[in-house]
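Next up: just one chain, as structure tokens, the form predicted alone.
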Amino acid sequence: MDGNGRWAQRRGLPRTEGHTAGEENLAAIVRASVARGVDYLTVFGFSTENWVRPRREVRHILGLHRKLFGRVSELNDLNVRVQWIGRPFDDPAARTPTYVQRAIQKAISDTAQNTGMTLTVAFDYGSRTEIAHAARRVVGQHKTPNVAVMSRAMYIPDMPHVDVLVRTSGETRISNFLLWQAAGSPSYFTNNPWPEFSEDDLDAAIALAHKFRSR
């Protein structure tokens, strides 16, 4: 969900206002995804690299994530189940604050019975970190690494393969996001920053996924 800060700066606003707008647009895209029958939506909320951002900006983003995970009533109304993917809280390198951990755990618990779309939020997440974590688990279990064994050692072993990877704000590169799960998947690029990511963008991304699958 790239481009929040640049969206704000172009309007003469603090970068934090862009993150607020991005969080609101995420809620709208979740509703639109549910309406279209999307089964899984995974969003890159905060990466392992984002901790180096200015402290004020990081604090603001953390507060927005607590708010996001606190939208339980709306998520239940939509029959959406929440998941989280990121460095395990007991990992020595993990940096997720306790109050965000509690919000994550509560959202997962309070939406566990929902049977509709699964919304997975990647927080304190980096794909290379996940792959390295999986490799350590496999080696620690004295198993021979292969694709099947490594897949079972990922943070969420039953996460389905990515149908389409979306990148916003004119960035035409793949970030450190679900590299294992998205291998071979098509990518949808849009010039719209995340606060302006529209239902038309969503429809175009879904269409690309269908087109790729029908080959």
Contents of the next structure:
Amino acid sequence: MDGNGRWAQRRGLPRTEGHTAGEENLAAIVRASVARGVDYLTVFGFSTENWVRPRREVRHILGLHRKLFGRVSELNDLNVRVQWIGRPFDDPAARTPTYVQRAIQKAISDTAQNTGMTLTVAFDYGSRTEIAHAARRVVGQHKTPNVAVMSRAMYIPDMPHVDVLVRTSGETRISNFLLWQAAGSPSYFTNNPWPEFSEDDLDAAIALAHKFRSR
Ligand code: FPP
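Next up, the form predicted together with farnesyl diphosphate. The previous block was the form predicted alone.
So here's everything in the complex, that chain up top.
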């Protein structure tokens, strides 16, 4: 969800206001995705690299995660099941504060019965860290690593392959996001910063996914 900071700076606002607008737009895009019958929506909320940002900004983003995970009644109304993907809380390098851990665990358990869209929030997530973690698990199980064995050792083993990757705000680089799960997936790039990611963008991304599926 790139471009929150730039969106705010263009308006003469602090970067944190961009993240707030980003959280609001995420809620809107979740509703729009449900309306379109999307089964899985996975968003990159906070990466393993994001901890080095200024403390105030980190605190603000963490607070927004608590807010999003707290929108349980709205998510239940939409029949949305929440999942989290990220570095396990007991990992020696993990830094997720207890209040965010609790909010994540509560949102997961309070929406576990829902049968509609799965919204997965990547928090303290990094793809290379995930792949290294999977490799350690495989070695610990004395198994020979191959694609099937490694797939089962990922943070969420039954996560489906990514249909389409979306990157906002004119960024056309591959980021450290779902590299294992998105190998070969098409990418949809938009110049809109995340707070302005629109329903038209969503439709264009879905159309790209369909185009590649039917090939
Ligand atoms: C990247 O834009 C965005 C983030 C690091 C934070 C994303 C968080 C939200 C949208 C808040 C709500 C989300 C959840 C899942 C609760 P940037 O800060 O790098 O902006 P820039 O590219 O303009 O600098």
